[in-house]
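Coming up is one lone chain in structure tokens, specifically the form predicted on its own.
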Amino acid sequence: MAFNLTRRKFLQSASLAAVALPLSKVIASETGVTRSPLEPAGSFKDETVVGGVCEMCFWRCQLVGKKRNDRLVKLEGNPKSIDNGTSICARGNAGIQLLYDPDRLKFPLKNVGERGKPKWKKISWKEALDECGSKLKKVNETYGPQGICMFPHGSTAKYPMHFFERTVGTHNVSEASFFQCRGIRDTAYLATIGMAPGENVDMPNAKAILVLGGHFGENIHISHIKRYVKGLQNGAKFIVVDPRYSASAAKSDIWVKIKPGTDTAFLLAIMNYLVTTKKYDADFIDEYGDGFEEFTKAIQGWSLERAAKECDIPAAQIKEVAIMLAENAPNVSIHPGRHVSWYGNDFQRQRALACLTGLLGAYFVKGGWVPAKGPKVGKISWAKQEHEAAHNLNMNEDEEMRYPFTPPGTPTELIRDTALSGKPYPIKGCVIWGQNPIQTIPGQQKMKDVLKQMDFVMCVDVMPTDVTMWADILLPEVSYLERYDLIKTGTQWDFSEKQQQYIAPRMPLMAPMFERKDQVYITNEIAKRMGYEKDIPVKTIEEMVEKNLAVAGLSLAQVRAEGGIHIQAGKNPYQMPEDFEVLFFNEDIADVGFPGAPTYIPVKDSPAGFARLIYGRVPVHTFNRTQNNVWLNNAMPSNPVWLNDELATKMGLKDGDVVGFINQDGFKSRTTTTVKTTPGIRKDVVYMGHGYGTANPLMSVAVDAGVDDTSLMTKITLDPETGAHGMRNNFVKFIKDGNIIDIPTSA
């Protein structure tokens, strides 16, 4: 699938010759698309198309497309948007390169080799769907619905996920966005304030902002970054807690260079200080708090000095943070975070963040946590059926939940352990839709072993990611620029402005190319073959969007006529709900054997000679999803490893040295990267961008570029309340020129 373009062929291409011309010679059209003087007048047709909703990351900015002769040549932010406006990030701009990526999946493929080492044969859609339908039907008939598992991700995976979960009846569904990302956050806040938090903090109006490990400026979620920047411009004090001097830390008033895994101890000390010095919002707690007395008793042992020793930071700095928050309360943004699956003690940390927000009275006030009151649209999908034989792995023999505060779905490890052991039942069919569980889930070899033992594996994706190498049938999906899909709803990002809401259905900017199909077509055809034709809720994806819009009194034609976005009056976001309360001590949590108040659970320190491996976002990539994009790869083709500069000197390493890694279990990285020495990182950790090191040779740009950090996560840690993974409990040494180099973390 690789596309080879030599320099000679490039220069010989008349249509591309204009890149060598000065800008003064390039003529702008009315739509903003430019043409070369080499193109004769009347040889092209320019138009602007509306209705785009980006999916180069999950933030989903609203777009317009610039087309020339039915080819999409440019993407821009929709000027009507009250979310991202005309702004889009580097990834959003590079959606053009995803659309036309020569490595994209084009046709249904059948693996006639072995899983993991595939040999692909092009087949017809009928043959592909017949095989998928018959094989999944056989698994269902042989083992029951619990014999099928699914790993979905993204907006296109919702419709097929609901089919397998609600209609077929399997509980074995694991979304990476929940079990390796934000699920712990959502369930912890649900257990504290009865609502999932999102990223709904009113940063533009905040007087102080507290962030734990938030990579603002490295994640580039446009409207979110706008809120953050507006808050800083308005003078908000900014506190960043992170072992690394991130882009956020570079803008902070206080950078807390915390020891990894000890964040909850830090928060407990702040809260205990606020309680003992009576710097908390007593009126708010009297009216909205519950279990406050039990909470104060539970945290009373956390002095500043105790936390300072545990967190390896000065006690005076913890006090400084506490005072800064108290002096600016209640107009304080305690950010809930997004990716929070860190150390396996994460539920309690997220509970602590929710409780700290309550102590400061920072719910439903300017500058605090303020949920966006978005408009309602429909949610047409598969109806839930009764399935007596379906078994939930999260229920033990006594019908008690193993992980009572799990996110939606079934914890990934329960699915994998069951598949490998066959107990309490076999799992022999696997559907992977838009997720790459080889690079999203710790324990890569375990995931490969799970896939090896399946009777049938089906993958649906846009690109040939690593996990597609393990498919029996590989189906090509249309990209976000070629389909109808979700309906993005929300509110104006700056609550200080006039309140407005928006409804933006995703509409195709281009017709699908080659033989790619959408999720409704694929799922419906498989459903027919599995015997569920009578349950199909819609015939086409366009029909689904129309029905969902009808709930809001809209149609696709109307929204398209309105420029791709419907805008209506909003609601007061600061209005406190009548039944709102903050459970500082949650008796339901205590009743099932977990701490009812936020509690610190220590994690293991780095073994001698090793440093903890942490990872994060980079501004021009969305993990592995964008690695094959030629524009973005050119901007950041590898993921340099951050190493403390003093340690680097002792280790004999310098900037640009090529290194590999070996972890605590003796696993060596398959590829290498370069060293980035810096004083801006603790000595007990190393850091790299996540999502690199693709192994699939069909990804001709991304293959073997950088190091796959997930491959080094062989130690599996689970959060006890949720069953979600802790992703930062593995440790590494460096390898240079074949020699293993210890990391002198005690230096």
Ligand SMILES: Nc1nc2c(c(=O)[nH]1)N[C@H]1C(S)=C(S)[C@@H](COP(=O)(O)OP(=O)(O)OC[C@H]3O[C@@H](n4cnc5c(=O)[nH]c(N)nc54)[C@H](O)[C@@H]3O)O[C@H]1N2
Given for the second form:
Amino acid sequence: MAFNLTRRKFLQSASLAAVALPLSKVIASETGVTRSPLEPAGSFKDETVVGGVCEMCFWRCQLVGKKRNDRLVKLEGNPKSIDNGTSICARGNAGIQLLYDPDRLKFPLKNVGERGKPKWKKISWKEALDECGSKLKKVNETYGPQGICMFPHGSTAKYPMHFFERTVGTHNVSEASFFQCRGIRDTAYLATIGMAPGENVDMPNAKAILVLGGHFGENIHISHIKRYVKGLQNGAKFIVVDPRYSASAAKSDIWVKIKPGTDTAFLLAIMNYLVTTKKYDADFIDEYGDGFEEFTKAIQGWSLERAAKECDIPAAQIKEVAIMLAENAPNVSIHPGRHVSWYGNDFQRQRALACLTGLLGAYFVKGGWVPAKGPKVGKISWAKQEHEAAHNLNMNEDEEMRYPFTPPGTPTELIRDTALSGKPYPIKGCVIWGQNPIQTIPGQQKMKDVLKQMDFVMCVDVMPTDVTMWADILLPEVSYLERYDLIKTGTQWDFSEKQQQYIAPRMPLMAPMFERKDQVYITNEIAKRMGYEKDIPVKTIEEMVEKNLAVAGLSLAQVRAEGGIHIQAGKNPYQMPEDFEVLFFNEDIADVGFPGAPTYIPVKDSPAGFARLIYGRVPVHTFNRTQNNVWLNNAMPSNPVWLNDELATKMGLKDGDVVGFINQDGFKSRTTTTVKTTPGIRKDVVYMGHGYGTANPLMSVAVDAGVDDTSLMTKITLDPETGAHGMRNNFVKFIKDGNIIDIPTSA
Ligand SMILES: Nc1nc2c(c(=O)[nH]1)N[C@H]1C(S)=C(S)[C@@H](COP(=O)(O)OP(=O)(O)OC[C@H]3O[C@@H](n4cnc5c(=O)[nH]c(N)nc54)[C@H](O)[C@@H]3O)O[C@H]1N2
Ligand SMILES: Nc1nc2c(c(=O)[nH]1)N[C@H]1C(S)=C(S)[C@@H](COP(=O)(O)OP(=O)(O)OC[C@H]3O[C@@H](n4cnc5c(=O)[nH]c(N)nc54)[C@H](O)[C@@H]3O)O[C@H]1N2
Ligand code: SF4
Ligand SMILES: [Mo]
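For comparison with the form predicted on its own, produce the structure of the form predicted in complex with this ligand.
To see the whole picture, the full complex is given below, headed by that same chain.
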């Protein structure tokens, strides 16, 4: 059924695309791509190629490829891997379908229509690079380097990002992985323990695990999932805080069905209870704590009852969680989270998590927060140059930072506001590389307006996702299966069992097809045309990887001979660094006008008739980037909206009803999805998988499938300390058969 539906949709939209964009038809027929990876029967030449590193998401599991008659037919986990091992997830398996997707970008394209409503003309690389180079050079000469902004993400975006940041000299770079994902986590822990935390919790050895809003099993990173499952198998108590009965909540000992946005209040009450009942690790705090007295004073108002009311959960449950953590301390994994850009009060919540870990003495101990000590490899890239003229938008007139705890780069909203107002200067050139800011950043119309006002927009991608519609020049990059690339390093997934490290450079499993090129070629050619030829650090990506490997005494040939992964002895990860400190009260934060101890900042409740829109990962997709993948589309072609079953009955809705949405600003969703009724969600929220609702007809499998959650985020909120986005402050009603249906959230 799902397959037929998809086939039909595929055929319909393919013909639609052909009508709207005759050129796409020309390109498709020229290519002769077939989706099926299997060759017809005949004589076979089978081989296994090593050195693959997955990038269907950013975790980079190590792969081997199975080839038949030089076609890649299957991907598997590399048996040598001490990270993912032989396991890969559904998305990893489906990488084959990205490789051979007939919709994939194949040639440089020039938009001879409008931005947003493109008409594509196939052009040569020379013409494309000449245009990119000359247009960006002109922006650089007219407005200075700060006139160029960049939206990068993924392993191939680092090299060009370093070129634009370090050599050209613009600060105006905004990575989705920081400002819409984990940047707040990193800077909040930096401000507490002096280190970014990663997801470095020793779950296999934990006696208890606490996770806020992370839903392992729906969010999948293989070696991380292995750690989590091992912890549960070893009998760890598991506490999940989530307004929704997630895949993780289903495995929990305690599910805290929290009111969205109130997590900090929950954490403060736990910490206050531990302090007042003396259930915290006093010895640890004597030795490593700083500002503990001010901290205890600051949180003393947070009784269990006060938090219970704020979080809409029983006081007894908060106490139960606190006792469970204390009884199992210090071997507790307080998970730092990953996607933490939630409400615009997130820096404080992340600080609270870091402080709770300290209260329990759970740093550098079995089961606690234990940073993996990985091997060193080189980091050759563009050299940093002095750029006195380049203006950093994060600095105000008094040379103070607007967002003092910002992650690296410039907060997205500062770039967008500057581009739209032209103040303090114009931003007229835009480079988009491996990011889809149309579907990644709240305020979709604002993003479109920002792109419209540019003199020049270039985009480097592998698929025709929505953002590519806004490019003047669209360049096709080789995929992760066809290129050398950054080196993945790490440690044994269960690092306490065997302390080992690995070095796994990405190597191509296939030669590139069509006219696709890699990041070093594209960046260098643009750099030459912009007048930076003398600064080019390496001629090829292969040369870069060789030089970086040489620092570890390795070469590509050697690693290939070792099965694609070099393994060496590791270091004891439980060794506490000499000057380790936990800043319970951080005076630097207080000095710049923010709360020095973790503080709860309430968020606005749903207006009458609306429910808060929350979203998350689905196991078989990575954001929008995998939506056109036939295997993954077949597995989950749409993103049904979760609605509390009692509310559904009141609203006259049932499973499978087709609905659209209208939000608090009157914005209506362009497409529809179906209803999934469940007791497993609070009444004040509705939930959907992120990344659906592609609008680009060139994504012939995915176009119009499901609803784009980002499109409904018209209200923009910012985290005051970091400038990162709060993304869960929008509210929706349903639309069915043209009628708007209120959600009786207060019922
Ligand atoms: N509404 C909403 N917004 C979110 C999130 C959410 O859950 N909901 N999640 C946030 C989080 S956690 C993150 S990390 C960000 C992710 O944000 P993005 O990185 O923007 O996410 P993707 O949708 O994967 O878009 C990446 C783009 O890279 C392209 N791409 C894939 N492979 C390659 C490649 O090899 N080379 C090049 N050049 N391009 C490639 C894809 O085709 C796609 O166009 O989104 C954030 N924004
Ligand atoms: N399959 C798959 N796996 C992925 C990715 C992917 O795209 N696909 N992306 C990877 C990336 S880049 C990231 S950052 C991670 C993200 O993975 P996570 O960090 O787990 O983030 P989300 O998927 O956004 O998780 C949303 C969860 O938070 C809950 N939630 C919503 N509001 C609140 C609240 O106020 N309080 C609490 N306590 N919970 C709340 C939602 O119900 C949902 O269960 O996943 C990674 N893994
Ligand atoms: S978790 Fe899945 S998609 Fe991500 S790198 Fe590993 S196999 Fe690939
Ligand atoms: Mo992320």
